[in-house]
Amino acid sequence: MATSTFPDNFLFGAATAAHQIEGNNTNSDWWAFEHDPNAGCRDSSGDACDSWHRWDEDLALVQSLGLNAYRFSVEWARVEPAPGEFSLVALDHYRRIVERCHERGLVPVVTLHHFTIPRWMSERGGFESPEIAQRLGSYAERVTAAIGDGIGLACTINEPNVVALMGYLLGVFPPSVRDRARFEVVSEAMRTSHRAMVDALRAGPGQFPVGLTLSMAEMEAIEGGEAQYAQALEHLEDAYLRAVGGDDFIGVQCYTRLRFGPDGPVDIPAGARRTMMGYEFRPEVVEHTVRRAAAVSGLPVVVTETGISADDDTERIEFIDSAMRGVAACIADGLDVRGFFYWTLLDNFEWVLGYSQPFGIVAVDRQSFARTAKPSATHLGRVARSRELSTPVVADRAQ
């Protein structure tokens, strides 16, 4: 057996997002979007996993598995239901989650923006509004004042490149825009908003690392696709990796490989394994993106998301093991990698795909909301407890 090891202070966790698990987030742009019959959403989020009420049950699960960290998001639409009107009840709710994390021995990794904005902000232009950075900075200031003394790590915006790409170029997320010029405006607004949120987070109570989480991929060009590849790399990754100077870490979120031909993205290679999402099964993406993020940004790295949608849990375990071996190889080479968070804790609402994609290490009954840990959850917890991952070595029998 070959054994990969992880440092004593390494974070092993599971990640979630408020809109995907809390339920009934009726004041958000996504709630309006998923109820629009023309939006193309498979399901509405509805009650989701009822984690607005069952959050402590979720924390108990994370603790029982042997993980030492939990990544969750604060919901802007609940915290600031109207411009300048902050909900003390919502802020207290998230404070109780942070406090309970500490009581259960979990590092609370708090994301302030995970895809959703309040409806009132959407009506004012969303990320095209000239006031977006100020609004997000003000929101971050109030969140920090309420829970900053308990935050373990803070993530400003989750995958800002995906919000811009899916909402303003591909048109499949709200506000359903397909306009390159508007996409570029929003992309710049994302980076400006991140900086405003960093300043607000650092000005409040608490001493905690602050960073951005970025969706990354193992990108490559096939013949004739070099220009498309270079453009994607610049707009989706490098522009953000240059903008995080002075941050405390970069969060890497990665799932698959992207290939580019002369006309843009091309399908995965013939015969390659696919996940339920249609992605190429590519756990090697984790090592690739960690090394690239560290090299370009110069920052410590936290793998804040990776995982697969799968009904066959043995595939999920295979993905986790291969991904973590890649992380261990990076650490062995001297890279400062500080954590690994599986996406996601619970089978949840996967945006336009609704409840059709089981990414979770814990199954959730759609009627009773009963949680059932999958073998992958136990497996990930075993690695977290031991800080070791053993892999069978296949002997070379070549003559």
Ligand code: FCB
The other form holds:
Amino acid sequence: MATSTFPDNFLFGAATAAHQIEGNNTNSDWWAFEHDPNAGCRDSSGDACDSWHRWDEDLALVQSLGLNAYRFSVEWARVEPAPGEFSLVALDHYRRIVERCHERGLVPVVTLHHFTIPRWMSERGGFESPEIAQRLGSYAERVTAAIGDGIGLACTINEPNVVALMGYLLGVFPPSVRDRARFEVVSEAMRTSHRAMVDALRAGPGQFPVGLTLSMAEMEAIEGGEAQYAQALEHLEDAYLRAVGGDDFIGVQCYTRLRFGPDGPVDIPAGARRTMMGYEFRPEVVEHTVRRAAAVSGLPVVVTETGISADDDTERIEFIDSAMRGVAACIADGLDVRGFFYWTLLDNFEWVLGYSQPFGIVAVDRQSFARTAKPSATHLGRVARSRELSTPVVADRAQ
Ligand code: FCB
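Mind giving me the form predicted together with ligand FCB, seeing as the form predicted on its own was just shown?
What follows is the entire complex, opening with the chain shown before.
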């Protein structure tokens, strides 16, 4: 066994998102979408994990595991329930979370937009509205005025490329559009909105790094798929990685490998190991995307999400170890990688797939909302506490 050591100030955390854990986020476009019988959602988010009330229990868990950071999102639909009308109670709620993170020795990593928008914004055209950048900018201004002095790291928009792809090209997220031209308009609006939010976050109180979190994959072309591959790389990754110059970091979020053939993405090879999401089991994606994000953007990297959906928690431990070994290899090569956030803390509402995907290191009873840490939680905490990961000299799994 060799041992990888992580730097002193390296962030070891777990990530969550408001809509997936808080419950009853009724003023958001996703709540409306979940209740549309034609949308194809498995479940309503309902009470989710009731983290709107149980947030301090969540923080206590993160602390008790030995992690030193917590990533969560502020919910725009709660903070600005009507255009220009801001809820002091909602802002105060998030202020208490930020303060309590500090009391518990956790760096609060705050995402401002994680997939949802207020219904009123969606009625005005959502990301196709000419107002979107200014609206997100003024929301960011209010959030930073309320909590900026406590933010550890700020993420503007979570996976803008996924919001654009799923909502406007594949039509499986709100607003269910399938139109390449509209997808391109929205993709550009994402980048403009990000810039407006960065400016607002930097103008307010507090001194904290600001960045974008991007969904990335280990992309490959199979024979004849070179053009599709190049197009996906450009639209989904590079256009964003070029637009983040001047930011303080880039957040990498990655789950699997994608292969492209002449007609677009192809299914993973028969017999390949899959996760419950149907993704190829591919922890190597973390090292691949961290290296790529650093090379193309030139920025320090934080792995703001990676993880797997698995009933068998030993698979999660295997994934975490292999993913973190990849991060350690990047650091050993001199790359500036500043943190690793497992997706996710709690088994939660996985968007269209509802409560069918256990990504969490902590199980949540759907009747009592009781939280139970899985062995992977203890394992991740042990790595975080020691800042060390034993690396088998020979690969653990026969290929
Ligand atoms: C990411 C999302 C996150 C969660 C994971 C599984 O794309 O950011 O909310 O759904 O995938």
